[in-house]
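Take a look at this single chain, the form predicted alone, given in structure tokens.
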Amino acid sequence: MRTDRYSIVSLLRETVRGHTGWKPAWRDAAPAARYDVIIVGGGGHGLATAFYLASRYGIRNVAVVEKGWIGGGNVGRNTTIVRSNYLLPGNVPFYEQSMKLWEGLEQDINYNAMVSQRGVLNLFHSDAQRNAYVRRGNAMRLHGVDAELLDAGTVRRKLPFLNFDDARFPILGGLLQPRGGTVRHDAVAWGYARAADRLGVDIIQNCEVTGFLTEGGRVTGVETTRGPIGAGKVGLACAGNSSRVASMAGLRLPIESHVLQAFVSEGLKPFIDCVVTFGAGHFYISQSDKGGLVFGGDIDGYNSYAQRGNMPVIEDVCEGGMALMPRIGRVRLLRHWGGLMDMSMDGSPIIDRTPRDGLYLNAGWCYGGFKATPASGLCFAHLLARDEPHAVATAYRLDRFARGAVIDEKGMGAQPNLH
């Protein structure tokens, strides 16, 4: 285990230093022969995993495998939106659990992960839409969680910038979150990792899992292209890869990959000081520290395991945000990229053991995934320890598709509903 911490005495010192005393932010780890638990993918949710696994349930004898580098995959390919402004029970002390740990985040990790809480606002454009969202606020502040209704002329002050006078879609008003906003997510990953590290968890990068060990029927371990690894359980966390990884054990997940491509532009001054949904059309929006507009819309509604993605997407999020806010029109596109997206039945995730003894899954996190980092992180590594559901995580059963148990929040699975 490792002691340092940063602070401002070591930064102070490091600054005398000329900043030549920095150790590595986590050890570059190769594989032992055998672990308590291994973890599948390093992302945020795996990182999470074990951090929790080490911090609050004392197993340390724990490996991530990354089959890349950390902060290569969907962790470091999001909009970094984080928010708990959901409508059913499932999934809504589940998601203020996340926000909760958000919230702490950073004390609990020692890394700055850049916690803004600038509030998520839905903007509503019709009396149907803005009935839902009196419901759905109205369910979020029964379970404890923060919600206003802001009327049109309210949101016109906040945002005078949107399109409010000849807009196809007038904006009625909005629901808003105040504690929502957003987290830099390249800081989730390395806070985590190092976190962990420093718990004594090993971090095994470019080590790709090609098999699974069994005996007996039960899983105890992983083919790596580094070497066969023993555990005495074994945690899927790889996101748009669980179908793949999964059907190696011979498993069938009840998911699809898709791409979510998101975007950013130039740098402009301050003017978007929360993150704004656009109801009439899947467009979302927010200003980074950097200046650049963040935003991004529908996965891209193909199958793929690519981390690109195509233009007529393009075409649809532009066209989105243009009917919010037409200025945006003469802002220069800087990049995009795309996020490999796990998409469940019903739009919700899986937190479950595996029908296979052994092996358990953190999988189907659709559009949600970044912003449950902490709680899927908390909740699978309860699963893991205790061999039992957390309380805020019962609904996310795998088996819930089968018994008619579905959650449909707002219908964003991959095939029956939205898609």
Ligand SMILES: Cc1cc2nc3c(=O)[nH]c(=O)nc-3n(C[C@H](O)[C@H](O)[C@H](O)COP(=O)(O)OP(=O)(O)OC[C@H]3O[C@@H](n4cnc5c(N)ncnc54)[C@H](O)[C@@H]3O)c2cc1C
The other form holds:
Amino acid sequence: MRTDRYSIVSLLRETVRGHTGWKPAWRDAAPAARYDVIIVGGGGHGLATAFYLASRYGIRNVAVVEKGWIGGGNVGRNTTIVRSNYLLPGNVPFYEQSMKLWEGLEQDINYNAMVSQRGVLNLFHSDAQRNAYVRRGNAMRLHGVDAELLDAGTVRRKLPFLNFDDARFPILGGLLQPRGGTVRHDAVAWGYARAADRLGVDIIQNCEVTGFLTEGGRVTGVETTRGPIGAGKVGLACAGNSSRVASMAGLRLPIESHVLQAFVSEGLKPFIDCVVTFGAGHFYISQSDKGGLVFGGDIDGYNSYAQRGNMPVIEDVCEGGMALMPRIGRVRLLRHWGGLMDMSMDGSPIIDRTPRDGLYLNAGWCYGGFKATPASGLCFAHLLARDEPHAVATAYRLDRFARGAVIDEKGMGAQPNLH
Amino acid sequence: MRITCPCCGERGLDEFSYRGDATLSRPAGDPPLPGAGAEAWAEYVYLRDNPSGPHRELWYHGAGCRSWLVVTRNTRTHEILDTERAVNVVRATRKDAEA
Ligand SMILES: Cc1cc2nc3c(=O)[nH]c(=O)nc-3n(C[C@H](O)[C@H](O)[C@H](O)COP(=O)(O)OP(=O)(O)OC[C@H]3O[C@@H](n4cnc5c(N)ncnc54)[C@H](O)[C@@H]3O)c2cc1C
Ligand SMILES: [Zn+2]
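Now show me the form predicted in complex with this ligand, since the one above was the form predicted alone.
Every chain and every other molecule in the complex is listed next, the one we just looked at coming first.
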């Protein structure tokens, strides 16, 4: 276990030394023969799970097995928004738990994740939409989550350049969650990886799981491109690849994989100081600390494992942006990319045991799993350590679909491309 | 990605809407609740193979001929391997069943 902490002292020391003394943030571990717990997938959720297993549940003989490199999946592809503005009872306590963990994360993992509680503002454009947001805001406040309803005048003072008087979609106000905001996504992956490594967790990159070891029906390890590894328990945190990996254990999941695209513009002077979502189309935007506008919209809507999307959604997102914020029309796009979404049938996640003994599942995050990273890690660690769900994740059961106990936050039914 | 509709030729993606896996088949009979059959319904409504590779899927040509299509597409590359009218696929399966 290593003890070198990042601090003002280490920074000054390295400044004097010309930054020659920094060490790799985590060891490049080779697989051991056996671990108490193997986590498949080194995204945010897998790394957070390993960290909480080691730090809160005292289970340190843990490996995170990642087919590519840490941060190459969705944890490094998302638009960095964190919020807990949910409506349904199964969801609100979980996402609020996540928000509380974000608030203490940098101290917990001794890493600057640039947690920025700049506020998340959801605009509304009709009376019906206002009513829906009043209801959501009240549900949040009843659960102790912060929510403020802003009228059009207040929004106008905050963001004077929005298109308030659009004939079809005038801006009538917004629901603000002041504690919502953004977190530097790569730093979350690196910070959890470093903190878990320090507690003895092996992070094994370039190691793809290709099958499971079983004994009398029980999963006892994984087959990988770097050989078999034994395990007391195996936890899947494979996001967009969940169905593919689970199928190696003979499981079919209530999940489709879809592609979501995101966009970053050239750097501009600061002018958007919160996250803004357009209520009349699917468009959301924030401005990164480097000045780039970070924005996105809907998933493309067809099954995909390609990590890239198509033109119709790009056009749709740009149209949404122009409808909301005409002043960005001449801004140039710097980059755009796609990531694989594990779209569940009701739009809510699964953190549960599976019908296979020894195999545990964390999946179904749709396009909102980044904000869930800390709570997902904590609850999955709890499940792996105690074999019972964490108090804030009791609703996220795999059998809820067959029981008719779906958590359909959007009210869309079993149509994953609409969640 | 462009889809070659058997009726209309090669068209842009924005003319189509997506319905998902074309290989699912509705369990026969009424849903007997509770009891046997409920499981088959839950599987049909909620579970998916979700393959990485060739996928048979339903698309609707809403801004064209309004046909339902069965498209075979590689989900890893978006390459379209085959396009048929869904009605012909159904007729062919019925004929197989009768034969
Ligand atoms: C464009 C975009 C924008 C988004 N915006 C937001 C947002 O603003 N807010 C928000 O809350 N969420 C957002 N999300 C969703 C969020 O990023 C995901 O829900 C979340 O990151 C998923 O969890 P993860 O970090 O563990 O996934 P990942 O980082 O994808 O981790 C899964 C890992 O599993 C690995 N893996 C897969 N198969 C195997 C195998 N066989 N063996 C070993 N390893 C394997 C993969 O390589 C991958 O690294 C967005 C997603 C995208 C793509
Ligand atoms: Zn047609």
